[in-house]
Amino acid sequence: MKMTAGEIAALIGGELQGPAEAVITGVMPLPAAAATDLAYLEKAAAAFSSSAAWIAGRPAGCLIAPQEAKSALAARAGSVIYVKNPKQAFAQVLSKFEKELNPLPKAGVHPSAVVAAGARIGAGVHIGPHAVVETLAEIGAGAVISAGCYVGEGTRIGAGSRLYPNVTVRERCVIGKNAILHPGVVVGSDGYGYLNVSGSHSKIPQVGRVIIEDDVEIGANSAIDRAALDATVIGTGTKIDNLVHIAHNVRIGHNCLIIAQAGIAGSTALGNNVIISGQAGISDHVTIGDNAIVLAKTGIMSDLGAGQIVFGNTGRPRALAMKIEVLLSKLPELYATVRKLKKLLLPADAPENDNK
């Protein structure tokens, strides 16, 4: 990539200070940025702190900074672009960098790929080495099916979606437009359903499917189970981290964030804009309302109302859970105090049953 500071300013709609012709060929964090790198300063307060001189003197060729930092950075020698939201602007430039660093593979079917005669392949689709696309599958225009992927019979992949290597999307599932599935994702594995018959676990057939709507991203080695009868649904704009398990019949709303190693058990429903933090566990048949936040390592065993923020093994309200954690650390001290009070208040010959 090669852009001038002036071109970057035009791209992000910022106000340029300094040389417009400064050439930028890379992006780096501010501490590591060199003379041809772009960096950003997220908060204006840093420019007015004890680090101000250090920030102003960094060799980064171009710095994206908050509008409020103008006076602090006025004397900076290198180019500065002032914007309302530096992190968002930096991400916009990163998107352009990424397209040049990691361009989409060329359209076409690799000779080692196996595409069934009944599959429908849209314009500009890439199907990589050793990928398999079964009969009646549909691949939308511009989609990328990378090396080693499997697309099952009757499955639909939307236009512009990208399956990275070794993704499996089993039969009859639906992936919307512009979805991203990272390596090792499995969509449509059987739900965990068994019936105890005469002391042994008999499998309940899982004949439903998975529907993943538009603009969903699923991290590496995550698994989305098919429904027993109807559909497991991941709503538009939801982002799922690595190593997440979504069980059968789960329905997740729009724009949710599901963080690494979280698990959501069967038939649970999440509203819109819900955040499930890392290693949280959600029990089955639970409803979680819009905008709720489940903090890390929290267990949810009953319904959670809209906007609630919970933490702890039993998913207590955050403030209460934090208070309990503080009090638990003081239990030895509290116990010693209680013993002293008992000695003062109880008769000398009263039995003490809890001295151990």
Contents of the next structure:
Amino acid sequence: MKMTAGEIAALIGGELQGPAEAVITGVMPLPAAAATDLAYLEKAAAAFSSSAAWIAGRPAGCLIAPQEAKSALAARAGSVIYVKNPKQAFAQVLSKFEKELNPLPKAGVHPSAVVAAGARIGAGVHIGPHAVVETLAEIGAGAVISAGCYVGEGTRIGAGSRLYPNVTVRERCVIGKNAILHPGVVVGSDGYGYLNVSGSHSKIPQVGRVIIEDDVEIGANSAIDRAALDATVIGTGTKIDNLVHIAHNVRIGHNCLIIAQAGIAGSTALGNNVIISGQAGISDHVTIGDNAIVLAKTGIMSDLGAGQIVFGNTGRPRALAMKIEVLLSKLPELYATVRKLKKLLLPADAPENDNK
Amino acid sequence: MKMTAGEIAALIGGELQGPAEAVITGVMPLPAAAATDLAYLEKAAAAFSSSAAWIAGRPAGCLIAPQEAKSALAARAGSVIYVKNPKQAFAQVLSKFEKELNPLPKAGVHPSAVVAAGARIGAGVHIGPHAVVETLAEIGAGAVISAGCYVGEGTRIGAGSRLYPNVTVRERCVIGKNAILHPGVVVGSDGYGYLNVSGSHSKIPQVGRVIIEDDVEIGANSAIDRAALDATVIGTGTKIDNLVHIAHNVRIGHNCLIIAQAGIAGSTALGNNVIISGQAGISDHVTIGDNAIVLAKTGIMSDLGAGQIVFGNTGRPRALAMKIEVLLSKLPELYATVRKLKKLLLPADAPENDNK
Amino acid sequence: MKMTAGEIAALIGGELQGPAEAVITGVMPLPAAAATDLAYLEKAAAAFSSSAAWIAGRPAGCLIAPQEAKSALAARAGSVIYVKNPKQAFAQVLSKFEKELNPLPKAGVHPSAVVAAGARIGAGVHIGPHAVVETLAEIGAGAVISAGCYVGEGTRIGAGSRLYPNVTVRERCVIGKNAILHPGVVVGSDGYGYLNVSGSHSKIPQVGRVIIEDDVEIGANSAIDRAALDATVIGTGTKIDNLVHIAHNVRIGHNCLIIAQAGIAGSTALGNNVIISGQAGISDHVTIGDNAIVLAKTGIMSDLGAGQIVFGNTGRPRALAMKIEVLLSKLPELYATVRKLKKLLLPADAPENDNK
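Take the protein just shown as the form predicted alone and give its structure as the form predicted in complex with another copy of the chain.
All chains and molecules follow, beginning with the one already shown.
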């Protein structure tokens, strides 16, 4: 990236203070930013956790700041660009920066890739070294299939989607447009289904598939199992973090966030805009309503209504769960009190030890 | 698949009602099944969660149902096949269907695969593109080593086993017959063993191996570490789900089920038919008896007897654990009651706040 | 390996008892060790969990034992080598053994590897079959890049580091010297960062990188995300187990231990010598002090001071957490007692059910 503060202000539609010609070549968090870096302040002056003087004095060549910070930063030597939503404006610059930093790999099939005769490869597709695309697979226009990826027979990858290296998508799955699959992701592995036949587990063939809709992102080493019969579905705009497990027949709505190491068991259905936090686990055959939030490490064993926010191994409403956590810390005290009361009221009843 | 209802009835040994010539080309859950699909009813009429009339009226071309459902489904227009165990009968059809849908890849070594001169490759083996088989490795008859797999020096893969794409099995490990390793599985990574030598962690070489017995299935991106000295062992018929961690020197018995994201720490031993549910964790050097069931998210820190069923961070017996969960929800009430009692009985004792 | 007991004693500087010429060709735990195996006893005689006679009678050809065990093992037929620290001495023999068992792969680039023209490959480097090294990447002297690995543009791998098969390190990351990355590890995947723009999640480009310092080991299928702007850092000597998640901008100090399936959320900082046990989870933007120990399955939601040892979903000090666990088991009894007291003192108040 090489932009002046003036060019950045024009890009994000902000109000520039200070030198327009300052040259910016990098992006950094404010404490680490140098004179050639762009940084940003998320919150208005009133919410500064550091002093306004310290912020104003940082060497960052250019600072994107909220309009409310104007008076506090008026004396800053370097450039400031005032906008309504600094984080969003900063992300806009980042997008431009990233396109230069990581230009899409060039269209074309690497000579070491193995692409079956019956595969259909769209315009502008990149297929990297040692990738494998099986017959009847379809790779949409502009998609990137990186080194070492495997795309199974009859699988469709939508236009503009990107599979980072060493991703595996098995046969007959569907990935929508503009999806991002990070390294090590597995899509379409068999669901975990067995019949107990006289004590041993007989495999139930998993002949369904996975449908991943548009604009979905899936983090490194996450695994999405294919359905037993029809389809495991990940809805449009849902973002999945690293090392997440999605079992067979799960249906996830639109714009959900599934954070790292969460797991969702078989046939469970999530509505739209649901947040499943890190290391949370949802039992099988459960329904989670729209906008519900399952906090970190929480276990859910039954249906959860829309908008509910829950915490703990048995998924209690957050307020109750947090109250219980406070009370648990006072449990030793409570036992001591009850022991005293018992001695007074029921002296005959209990010489035994109530409070170990 | 293309079978008539009559052929399906003959395959599963069921009693056919309705048209024998109905042509079936797919399998689906009953609510989604069309006139060319086979579906099944697991439970007898008495246990229908939907009405018998609704079930009878579904368009499914053929329905496998329990014998007890006969009277309820007598008037159905489409075919019905009555059997003792519908789920098992349906799985039998699925197996046939799947063999047509996913025929085994053809025998032969893909020209891009790298197979060392000293490797022994059995009859009918398939080795996919970009797979690597090191010297002294043995691949049993009919095994499938898919694209991008790595089989280390001296490792033996049993007859009929299947490694899906991008599986890594390091050196000197043993995989039995008819095992299934899903994409991204790692077998034989070093165990996690260090000596603290004046504050830094010095690696203890892990020179053991992994032995996976017959009929084991391992889910996507699971990792099984090699032993420090002798062997980590996964017993015959054990089924492991996705993203499971098995540490060095663990010994797992026969026909266990280890569900997604569970972890078993070093040197722990499981008996036969043990179930470790999702996200459960078992400490190191612990013994779990036959038929024990560790429920989801449970933590186990000490030995567990045969047949025990446990739940919670410290692995309590299920009944107690569930009772405690109920009581926890009433903790705020309990504190209020005790505060009242204390005021009455020990007024001098405590103006302090018992119930925050 | 082929060494005599005398040679082993010389190697580890121990005091030999019994035949110096005994030939040792393997290593085994004591119960399984044969006449050609070396085994070791960790604890002194006083701490034997088995009887001294049983230990002395094991067929192991050579036994490394603590000096304190001398009298108890004086009558042993096979060789014994007495040392101060048997585990460390044994590890020393193991290291020698392992070097023979697993000699480093030969220097050179496999013809099927794809190494970009602009990559710099150090002396003695091994690049395995189907590995990919992009332009501007630097591979330090003696490093091993195994089959199917991907090293992104501009990424530096330090001298003596080893990437096992199917590891992915994306662009512009830095791996120090003598690092070990087990199969399936992902380094440099995008951090999980989105802006909510009118209900949908807009990706914040992750343009930072990952810096992994010297002597770091990372277990199978673990994933380390790149920073949003600057760097995710794993400090020198830190050892990470399997299936661990490290989010963007995390900073981990020196010599930490991060056990299997633990997860550390964004921007959290760990001091030195911190231990994060299996399946523990640390929230984002939290600071963990030096030498803190987070026990298995623990959740941490706020800062943790140096040397703290914590347990449970909300990370309580261990002693309190363990006391609460004991008291929880007696909760049914406590409710019964309080109900009795209430009946006596507040009979009018509550015929309702306090103890479900």
